[in-house]
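Have a look below at one chain only, the form predicted alone, in structure tokens format.
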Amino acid sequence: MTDLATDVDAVNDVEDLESFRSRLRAWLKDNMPAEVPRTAVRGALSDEEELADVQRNRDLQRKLYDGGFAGIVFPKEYGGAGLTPAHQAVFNSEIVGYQFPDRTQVPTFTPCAAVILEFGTEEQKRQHLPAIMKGEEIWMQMLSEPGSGSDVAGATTTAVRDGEMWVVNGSKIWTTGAWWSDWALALVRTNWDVPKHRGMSVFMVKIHQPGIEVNRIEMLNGAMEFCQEFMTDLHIPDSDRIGEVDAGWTVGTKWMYYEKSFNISPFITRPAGRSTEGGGSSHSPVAVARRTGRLEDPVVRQLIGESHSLSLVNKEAGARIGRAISGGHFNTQAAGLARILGGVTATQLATLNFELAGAAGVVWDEDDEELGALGVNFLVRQSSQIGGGTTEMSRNVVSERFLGMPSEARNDRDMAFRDVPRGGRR
């Protein structure tokens, strides 16, 4: 009876949405700087400019924390606001037109902070979640490896226990922003004598320390945000392990859910209406068409309509998937639907914007650099269906674990991972 009364009191103590909106609107006006349209081609920032932008994001995150608006749905005891997903939706609508700490959202708040909140010890949560809320810690996820991309369960980076420490050797790759981040969640192998899904553990890894070498990878668009980490006799205390030894896939399954569903996640801030490829309002189809002087072209208007329809369907379908999962009507594997929808939509929107940009998306001068960015986005458009786990993998997950279709045949289901053929082995 006491617990029920406490729960009722807690619900009644939550600020109503209109009061929250009014308070938030006044605070944003007085404290947050106006949004500055992105004009530089992605990857054009120097290292110094990149680091300055990271610091700007940390400062913005601290502003949110000081104002009581950091981590809207995270509990107050860990530095959050202790509110509801509906309050986060209000925040997302009101932050439009203001700067916000976009670098601290994914993967710091989700999946990383969400995983720590669900699976971390009390000590781990009190150590890291308030630091995340304040912008003092930016987190990445160490999942993919050179020999296993979207098949994260194929990890061969190994941790061997040595008393209260674990000694890690191996490599992770495609870690976005590792060179300027602080911590990472890492899925590594701790047991080679059981089937691959049963022999992994999850650790919190401080990125910049002896035993880790971080190398940056230059992409087609000139960006060097992706990194590869080489871990050589890296020592991690057992106190930085999340979940039970060899039970990392239990954590990993929910981790993948948080990763796939970031587009509909209440853990992050995403200004309402922002396109999935991150172009922002300055890359709206109407703005692009007006900039190129093609707004009255009937073909261009068709493209604008198609873009609007795609964005609307992506938004509303994503919201419906989120409600269905929250309400227990869909299992969590339905997050793969949101992943597929978001990835495909982002690819199509990048293509449509490129078509709208016309010749300026291929060759541009300084005045048309924003349109040139659309051309660069087009070149790397397929990354929207690769990063964060390929949409092909999500299709498998949806078909097998959501729709209940037969699983693909596997000959390693009951085989010790050390005996599974890999690479050129036969």
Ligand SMILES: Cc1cc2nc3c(=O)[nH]c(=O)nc-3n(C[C@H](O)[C@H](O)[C@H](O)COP(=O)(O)OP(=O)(O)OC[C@H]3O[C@@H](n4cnc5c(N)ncnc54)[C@H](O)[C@@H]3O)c2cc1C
Second form
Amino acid sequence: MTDLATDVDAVNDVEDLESFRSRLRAWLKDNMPAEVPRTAVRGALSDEEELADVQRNRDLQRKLYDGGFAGIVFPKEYGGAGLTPAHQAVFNSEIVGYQFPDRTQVPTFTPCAAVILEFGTEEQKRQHLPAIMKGEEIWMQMLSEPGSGSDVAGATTTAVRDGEMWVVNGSKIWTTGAWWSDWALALVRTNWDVPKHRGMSVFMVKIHQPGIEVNRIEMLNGAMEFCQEFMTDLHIPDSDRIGEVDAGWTVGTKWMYYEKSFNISPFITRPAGRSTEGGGSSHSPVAVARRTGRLEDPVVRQLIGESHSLSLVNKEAGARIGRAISGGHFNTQAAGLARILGGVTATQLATLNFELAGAAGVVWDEDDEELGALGVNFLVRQSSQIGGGTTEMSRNVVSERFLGMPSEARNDRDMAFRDVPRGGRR
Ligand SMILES: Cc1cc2nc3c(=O)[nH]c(=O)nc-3n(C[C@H](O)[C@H](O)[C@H](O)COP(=O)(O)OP(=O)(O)OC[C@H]3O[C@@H](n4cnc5c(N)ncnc54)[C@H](O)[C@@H]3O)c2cc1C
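Target state, the form predicted in complex with the named molecule; input state, the form predicted alone:
Expanding to the full complex; the earlier chain stays at the top.
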């Protein structure tokens, strides 16, 4: 785990939590706008509206930076607040009810900034981390390819060295938000003559530049956030490589840990209990039942109870897994447990909300898109079990690397990557 300010000496040097809380509370009241319930069906935003929303997020991130509250656990020399995960937890509980820059959190702060902090050179950290804290750089992840998603190490996008530059050719896919983002971490092949996990490297890639064509893909909910990038003789300087040549799997393993553990991550700002508790969220089950006038219906009340129990179990189990990992009681592979729980819970909550919305989740008036959004969300409910690596793959990881059960058979483990049968070739 990255060297966060968690040891006792460091904690003693930082502001105590209660003083932090009252300073933060006053600052939020004076500076951050109140949360506005989202009324538009996701995917119904025009490109102009989407870009305006991205800019709003950048501005909010900048506000946090100017107030000294950006990147709570990131070191001060890189623009962070130099505080602890406990301060981040306080922040998350106090930001409830305010707008916050959700588009700059995942995957910008984690896994991307977390990876740069852990594996980047001093120069790379100074170039990118302050820009991330200020909302000037939004990052995405280029892992999946048309022929390799779960098998990330099967990537065929290839970088060939040419002096101080690398020339990259290939394609990445399902890159969420690439069209409105600035940079990406990319895992690419740099050696075909060694087994697949030993011939990859990680690069920082400026998304909008000659050599990359970004195409958009429409999702079932109408959103056009997914992108596929085609890289043709893309030139990347060697100074943008993170970690050693061909040792990308070392960086990649930690990268994917940060990705899977975003639910329990100290690197991101996320209102505590967001969209899972009764409080202010307009999509809370109680609010949805009230909107449809069915709050007194016993069946509806049962659904609300189910929804609350799921949220509570997810939240408390996630926190417990996080504590067990940071306390050294569980190995980091246990993050897969939180990933499974979070993914399955999100799918189930989307289903329950759809049931609660009733007919308004299927057919809605233009002035009541909020309930319609629950219907559209139901269509893509499975995505929370796919994005960030599927829950099936996490089950494999948990059983093999956390519970110590026998591994799946892997025939390509010791074979040079160029000899691995692919795409029907034998
Ligand atoms: C909302 C969302 C956002 C995403 N954002 C990004 C992004 O920003 N960047 C990015 O690079 N990718 C992104 N992805 C892609 C995502 O990481 C992949 O879709 C995912 O890893 C699965 O890969 P695949 O689609 O190629 O499916 P496949 O790997 O072809 O898998 C198909 C099915 O087979 C199962 N399966 C495959 N291998 C095994 C195995 N060994 N054991 C058990 N089951 C197995 C899978 O679980 C799945 O159910 C996103 C996906 C979604 C849905």
